[in-house]
Structures are given as structure tokens and as C-alpha cells.
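For reference, the chain that follows is the form predicted alone, supplied as C-alpha cells.
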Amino acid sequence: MALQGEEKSAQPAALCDNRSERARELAAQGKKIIGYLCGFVPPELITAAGMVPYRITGVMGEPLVEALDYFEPNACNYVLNCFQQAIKGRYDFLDGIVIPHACDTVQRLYGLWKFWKPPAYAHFLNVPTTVSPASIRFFREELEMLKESLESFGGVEITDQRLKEALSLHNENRRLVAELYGMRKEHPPALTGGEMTRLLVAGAGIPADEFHSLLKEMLRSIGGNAGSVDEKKARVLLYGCVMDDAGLVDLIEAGGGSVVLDDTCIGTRSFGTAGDAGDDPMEALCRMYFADFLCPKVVRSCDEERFEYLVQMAREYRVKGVIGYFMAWCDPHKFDQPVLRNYLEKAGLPFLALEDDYTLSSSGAMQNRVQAFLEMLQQKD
């Protein structure tokens, strides 16, 4: 039966908030269940491997205070939360973990969580910082590594018949998400942010099967039922650092803007760009996840052309705005943000960067200055 109104994101909401409680279920069934930070992991190696890949995120909001006996006072919040998670015990259902080189905050990450919280299962990627036919060549060999060891982990042989599989599947979840995004170009869209938000973290902590039928019944629920949005909202662009919870995306919306588009870590990054098998789906996996990823990481020019896919996207979606959110101690965004705010600005795209610690603590502030922002968006109308 299809769903109405707010019944509609019931489940990817409860799937958000309790987003551990299926992974330890399929855990006390005997499935392996391997946990991944970050988007440079690719989950379709877990899945073929007949394992379960879990996306590590952490607590937003909650006060560091264990994971500061372990981290330098300068290291990202957003790292040391996820750590926290793990030394409290909350993720002692993973039976094992993948993390790679996002940056040299995470790379500690995987030290003192491989020395202090010991999984069954643990693997380093490393991950180049710039993309030429060298490094492509060095991420293949660190896909066919981590691989490997999947394989003698899981007991399960990956061959390439398998790892098609999995790259169908995941796919066809892309396509899906794909789908729910082109929704979002209606005036109102058919969902709101913050519901999309909530799917996609729900997403990342169930089997891809799962999700597959997460996003079939999410389209099923809001089949033509749009509407349930203000249309005098601004239409805006939410872009920055991971964003693994919906607190921000909601204050925007409540402020009068409607997030229509983002590009953020858990989002068009992870779900943007399909990869075609072929005959060597390991080169696919490559493509996807290191020489087309668009993460600020990876440094593929120093021009601000680099920018462009942002518009385009802005154009396609009838943005006003673009809401940028940076992290403190993020380098790779941070360095982009003059760079990126020109770009914009000479676009005709106004911009606005707020920066947060994981905690939207600085909440009320942070209001003020996006709906600031939003009225001089509608008054451009």
C-alpha cells in the first residue's frame, strides 16, 4: 500500500536512528559484517566477498570525551567520534573494518583502532592524492590487495562473476537513487531533504539487497504525491564534508530553503557514478572510486574549472544557492573554500560556508545566518 504524507519516510527514519540494530541482527545470525569509513572504500568487494558492508559514522552532537585520551587536540571531530563510537563498544559487531588513506586524521584512525578495539579483520587503503596513469596503476593493485583479503577473511573466493554481481546490484541501487534525485528537480519536490539524507544513511547500514528494496517501496510510497513541500522555498545546493545526519539539512529546511541537491559524502558522491563490469570490473571499481571520485582528497587541477560539474548540476536542479559546510580541521575542503566561493559568485551562484565541529552546537548562530541567507535568495526571485 502506498504510503502518504509524513508515513512515508517512517521507515528510512527509524531505519537512520536505530541504523546498527539490522547489522547486529544479520551478526548473531553468523553473517560477517565489515565496517567502511569512507566513500574511497568500495562496499560491491564486501558484498561479493558474502559479507555485509556497514558504513562507520559516528554520534552527531555527542560530547568527546574518551576518544580525547587517544587523538591530538587538532584532530577532526568527526574522526574522533567515530573512534568514540568504537572504544564505548558500539561497534562490536563488526566483525572487521576497511579504512583508507581520506586523510591523515583517518589514517591514525586505523592505528589506534586496530591497537585499542582489535577487530577479527582489519585493512588499510591507500589512496593517491592525485590522479595520473601512475597512481590509477597503484589503486588497482591496492583494490586487488584489499581483495585478497577479503577473500581469506570471508573463505569466499571473489571471482569476477561474483564482483559483476555485486556491481549490478549496487548499481541498480545508484539507478534508484538516481531516480529519487530526479524527483527532487520538481517544483516542490517529491521529497524533502532531510528525508533523502535519512534514506541514504539508512541505507549504508543494511545489505544492498535490503536497500534495493528500501528505495523500490520509498519510490512506490511517494509515486506522484508531490506537493508536500512549501514551493516558495529556496531551492538550494548543500555541498562540504560527510554528512551523516540530517540536523543540518532540517535546520535549512525549517529556515525556508528546500535542499533540492547535494554534494556531500554520503550522496552524489557515493552514488553519482556507476561503473560499467565489462570484462574487468576490478578497472570499473578503479574508475569509480579513485579517477572519476570527486572528492576533495584527490587533486586533480588547482583551476577553478574544476568546479564546473557543481554548476552544471545547480543549473539542472534551478538552484539559488549553494550552502557550503566545513568541518573544522578538514584540510582538503577547507583549502577548496576561496577557490570554490569565486567559482560560485562568478557564476551567479551565492554562497554561503558554515563551519561546525560535528556537533552543530553553534546551532542558533548558524540559523540566523542561513535564513539570512535565504531571504536574499527569495528576494531575488
Contents of the next structure:
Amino acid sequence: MALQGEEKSAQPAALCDNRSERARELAAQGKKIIGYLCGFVPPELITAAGMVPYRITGVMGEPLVEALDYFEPNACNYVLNCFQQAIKGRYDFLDGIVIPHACDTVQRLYGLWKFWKPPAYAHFLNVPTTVSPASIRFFREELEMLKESLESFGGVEITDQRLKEALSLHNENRRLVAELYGMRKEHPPALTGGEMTRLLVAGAGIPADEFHSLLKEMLRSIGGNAGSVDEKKARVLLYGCVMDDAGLVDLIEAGGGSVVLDDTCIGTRSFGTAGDAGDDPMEALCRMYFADFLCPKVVRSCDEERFEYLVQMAREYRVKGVIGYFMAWCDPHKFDQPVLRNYLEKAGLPFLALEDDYTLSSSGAMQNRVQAFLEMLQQKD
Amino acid sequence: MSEEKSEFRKAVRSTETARSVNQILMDWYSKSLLASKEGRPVAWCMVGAPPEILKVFDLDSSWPENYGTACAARQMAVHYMQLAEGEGYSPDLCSYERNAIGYCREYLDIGGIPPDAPQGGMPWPAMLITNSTVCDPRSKGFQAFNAHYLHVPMYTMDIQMPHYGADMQDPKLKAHYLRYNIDQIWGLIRFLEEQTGTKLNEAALSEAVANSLAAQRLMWEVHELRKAVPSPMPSEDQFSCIVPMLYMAGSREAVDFFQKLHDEVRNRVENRIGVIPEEKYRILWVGIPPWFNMGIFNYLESLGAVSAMETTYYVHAPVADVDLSRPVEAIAEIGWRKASQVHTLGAELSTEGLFSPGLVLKFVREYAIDGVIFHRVLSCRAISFGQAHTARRLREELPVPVLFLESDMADPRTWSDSRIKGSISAFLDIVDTGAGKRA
Ligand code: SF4
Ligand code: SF4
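Output block for the form predicted in complex with the partner chain, input the form predicted alone:
Expanding to the full complex; the earlier chain stays at the top.
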């Protein structure tokens, strides 16, 4: 695939809009493509098995029709939407799926997908609910089982060497992503939140080495240039679960904000931790994808200080406020919401909670609320 | 949300034993209130925490989930839920948890148990014990109200099971799961030893597990007796019996209760005493009931329809030959065997097997079911998910009329009498003329 130096954001945007194209091309060439969902599944294992990890996403805004024949309507519409894509045959290019025991809804998605749209390969990765030495060992054994099943499906042995290579390739991408994030600490930031989101979404649908070239290209095109973002824009952090579409980020940025940081599944939650493979690459994966992976599904502690990492991140990026994106019917995030709000507000970080059904269909009303929030932030100091 | 004023009714139970649950429940709440008054610790627990272990530690407990049903039945849940919603907890969230959150809010506001709290209220807990079985809200809800109001020590017992399709006979898989689950149960024991300052009495735990198995066997036999026509015991009675089954497991009282129930139901079967004089239709109820309007079951009966069986809270076939001398391992082993039964039945969607189409198909056949009612409770994803899938599977394998009723387990604001009754009446017309009608 040619990744020539074009305008800074053109390639990722095109790849993001047409994100399955490359995977389809590779599938046509005989590559095995494995779809996965959520941040608990290490794409490194898929890469090490010589297959292409492809992050399953929905088509934001598409009305839910077909999915409702199989799935209850009081379910996360993002997950329903992903399933609808499968039912419509849009994921037929996948050779297999790996779905973790993330929230209740994602867990059910595995069974539904396997039953009604059985792929050649389907694997369920169980995830503990608390973090302890025993649960880390349990997760490690789960990863070992995933590794074995990928080996037998792919007909390859995932040797330590292969795994280390995959880890170092993915880690290198993490490092480059971190570099790009770092460029948004400046004011004005070197790239917009929309550009960053498109880049990450694009990267989640192509092989790790191609993502590597894309990141390099992005860094090269930015060079030492100062950001083009309007200085007066209020710097915000976007908090939420899935963010596989740049629509909301664009809406915030069009309304006078600048999303310089996120705490979302496709953003810092997945790219924030890097594992030195050391002698034990499985141990590194365990840490990155479970012990240090801050998904609210895992109950770590009951004190509100568990949100301190967000405050720290916000300070580092000189963020003025936090916008939370909550999916309707989402238990893990919605139970956290009031405590999170209290904690952030106590730390002097105003918090705006937006609720959506993965359509942004109330974007008019949302825009008004976002704008009012941003104006308030701008007046803050 | 309903515009009209709904009429909420308590159910009139059919069996004498189920009717006695009211008193059992009152005594049970009084006991933990007394413990708290006397300065002894009370734990708030979530179903899935083994009551056998609590019993051995002589720990009094309150169960916010059960309290949710009690508040719903006494039409107090909306009050508490509104308080929780005022704090920012979304109406999407489990209504039992919202009820508990609102209760905490009011408790703190007035500095003690609210005077109009149903069953005398839940005493402020010294600790929380929750778990990860079945759903996210039971761990996330407890985390939320602990972080928000309670700030007490909490233990989350994380019990994991494989997803359907796994080979439950694979010794490696079993060892992987049991090692973890046993660790988690020991974790609870260590937590309780620390909180109560007493050591585990393993012999007492073995006895409690034996009691628990005995009660479950009796309950299962009652389930079997309920295959009789006319139905000797309806779902509303079974829903009362979850009190001794879920919260008093391990006690001698629970065994005695189920023995009494068993005797009564057997006597009814032998004498062909049905729930109603003329049983026209037999219904299978899928889902949690609407605790604020259990009278809906009597309404069905007034139309000649008895809810003869239900999927929720089903006790699977008894497990025998478990080595009770190592009670912790036994608890884990029993859990594994139950999960294996569910896998065998075909719980295609979940690790918990709550919505096993296989179970629904089995019940439709074995209980001579004429129609299935799926109660889709909006604020509980865990028990609702899989209903649409199961209905599709039924359509393919065993055509039987199906009705979806949408409301909630504890939030009456989702209920509309005219809508629900209209749906039931149209459904029974289909049941009457349709394929499922018994000769
Ligand atoms: S938004 Fe919530 S319900 Fe949906 S996938 Fe994420 S955690 Fe699960
Ligand atoms: S299973 Fe459903 S009703 Fe029970 S605690 Fe979980 S969400 Fe609430």
C-alpha cells in the first residue's frame, strides 16, 4: 500500500472512512484477518500468529433494524451496531473473531455472533473482575489458551521470538502514538483531536507494520510545524468507552474546543501502556491488557482516588475541562459517572456528561450543551 | 413511561408454605436490625455471595437486591430511585441498585434508617460482600455506593465460568477455572476472618453446604412435581421461595421450609388440587417478575392461565457425590457442575447460562406449556439478554406462542396496566387458537 506524503491528515482520514478496504485486500491475497473487540485482546498475539488483527467497529449513525431481531433493545447500541454489521455480511472478510468478557453486552455478542454468523474461528477470552495475583495468573492462562487456539487455527507456532518481535513492533507504534500525543501538550496543539482519532481508527484496521509507516508519515508531515489550531480554543479531555468515529470530536472542535487528550478505549487506554517484553512476553501482555488496563469493568478499588490518573493526565495536558461520552444502557461507565463527576469537580475540572445511542442524532442539542460548556471553560481563567 | 395511573396489586399466593415467606422475611430483617442495634456488624451482600459462609461466621446480612424487591412491592422503590437519579445515576441502571443508592442517600440525609423504610429498613453495613456472577451491576453498583456513601471494607468474589461451547470435560480447563474460583472463595473467608476476628470452622461449613444441597434437592423435586396438570404451584409462589433459597441457604430452617413446601405440593398433585379450578392455559414465565405488581400473575389466573413454570432462579438437578470434607473446594465444584449442566442444555449466549434456549425448550416440552411470556426488564441487561435469541430459536424448533412484556423488576414507571393487559389478552387469544393449545 502506498503511503506517500500527502496533506497531514489526508491518509488517515481516507483509511478511516474506508477502513475495511485494506483488510479486504489482504484477505483477497490469502491473509487471515481476525476481528477483535475491546482493549482486553492483545493484537500482538494475532500479529505473532502471522494474521492481521482488525478492530471491529460499528457504523455510527446507522439505524438499528436487523440487529433487533436477535438482540434486546436495552443493550449498548454500539455493540448492537457492530453485530448488525456482521449480520449484514459486512464482516464476511473476517476469518475469525476474538471477543473478551468485557461488559455483559460484549459477552453476549460473542455467543450471538458465533451462533448466527459462525466464522471459521471464534475464541472467547475470559477476563476477571478484580485485580489480584490470582486474577493476573488466571488472565495469563486465558492468554495462553488464546495463543494455543490461534496457533492451531493459523497452523503456526507462536514462539517466544515471534511474540517478542510482534510486541516490539506494536510497542514501537505505541511509542510513536505517544509522541503524537505529546505534540498536543503544546498550545496550540500540533494536530487536532479529529486528526488523532482518525489516525487511531485507521491504524486499528491495518497490519501493525503499515500502521507504523502511517505514523512515521504523520510525524514527518507535522515536522517542527507549530499547530494550526486556534489559540483561543478551550483544551478538553474526552472521556468514554468506544470512540471509533471522529464525529463527536469534530463536533466539539467545531464548537470552539480542542480535544487534546482522551481517556477512551481506542485512545490512551489502549496506547497508554507499553510493555517491555523482557524475558517473558506473556507477562508483558498480561500487564498491558489486564493489570494496567484501566477499563471500568474491572473493579479495582472503591475509593474515588481511582480517578486520580485522569486528573494527572489533565494537568499534564493543561486541560480545562472534561467531556464524558456515555453510551445509553452502559452499566460499567454509568455506574462510575457520579463519583467521577464529583472527583473531577473537586479537582477543579468541570465535567460535561453527554449521553448518546451511537448515532449523534441529537447532535443539535449536544452542540448547544458543548458550546455552553466550552464558553464556560473559556471564561474560567 | 405510563401516563395513566396503574393499579398495583400484591399477589395472592396459592400454597400455604409460600404465604409463610412474609413472616420469614420480616423475622429475617428484624434479626439484622437487632444485630446492628446491639453493635454487631451487618454485611450488605449481593446474591452470589455464599450464605453458607456467612452463616458459619454468624454474620447478619442485608441484601440490597432483596430490599429492592421489598421496596418495589411496597411501592417505595420510586422514591429511592428518584433520589439516586438526582445524584446522577441513570434510569438505565439496575433498579435494585438504584433503590439501594437512594436508600443510602436518604439514610445519610436524615442520619438514620428512614422511618417509612419497608421491612424496618437495612441497617448501615460494616462491610460489603459482592461478586461477579451474572452481571456487571452487582460489582459496579456496590463499588458505586461504597465510593459514594458507605466507605466500608468490601470484598468482590470473582467467580468465572467458561463460555458455552467450551469442553467442560477438559481437565485442564476445569483446573484453570477451579483454581481461580477456589482462590476467590478463600479470599472471602480471609476477608471475613479479618472483619469478624474469628477463624473459619470448616466442619460447620461442611454441614452448611450439606444443608444447602439438601434444600436444593427438595426445591428441584418441587420443580419436578410442578410438571403435573393441573399446576400445583404457580410462579408467584416460587418467586416468594427465593427468600429461603437464596439468602438462607445453608441453614436448617431452609431445609425445613423446602420439606414443608415439598409435602404440600406433593399432596396437591396427589389430590389434583390446581392453582385455579379450571386451568385453560399453562404459561412459562421467562425473566425476573415485576415485584411491584405481582398481582399480574393472579390476573393471568383470572383468565384461566397459570404460570406453571419459570426460568429465573431455577435450581438445576441436584449434584451428588461431592466431597464435603473440603467445603471450599466443594462449593467451587458444585458451581462447576451446575455450569456444566447449563452448558449441556445449550446456553448459547452466556457464561452464566441464564438464557439457555435449551432450558426454555425443555420446559415447554416437559411442563406442557401453551405460551411463553418473556418479561423484558429494561434496567437489567443480564437477565433480558438472550430473550430475542431464544424466541427465534423457539420459532425454529418448537412453535409456541410468545409474548414480550416490557417493563422492569422494580421500577413501576415502566409499567402501563392498559398496555400490559391488552398484550396479555391478545396473546391469550393466540394461545387459545394457536398451535400450542392442548387437546
Ligand atoms: S459502551 Fe458500555 S456497554 Fe457498550 S461496549 Fe462499552 S462498556 Fe460495554
Ligand atoms: S442480574 Fe439484573 S437485576 Fe440482578 S443485580 Fe444484575 S442487573 Fe440487577
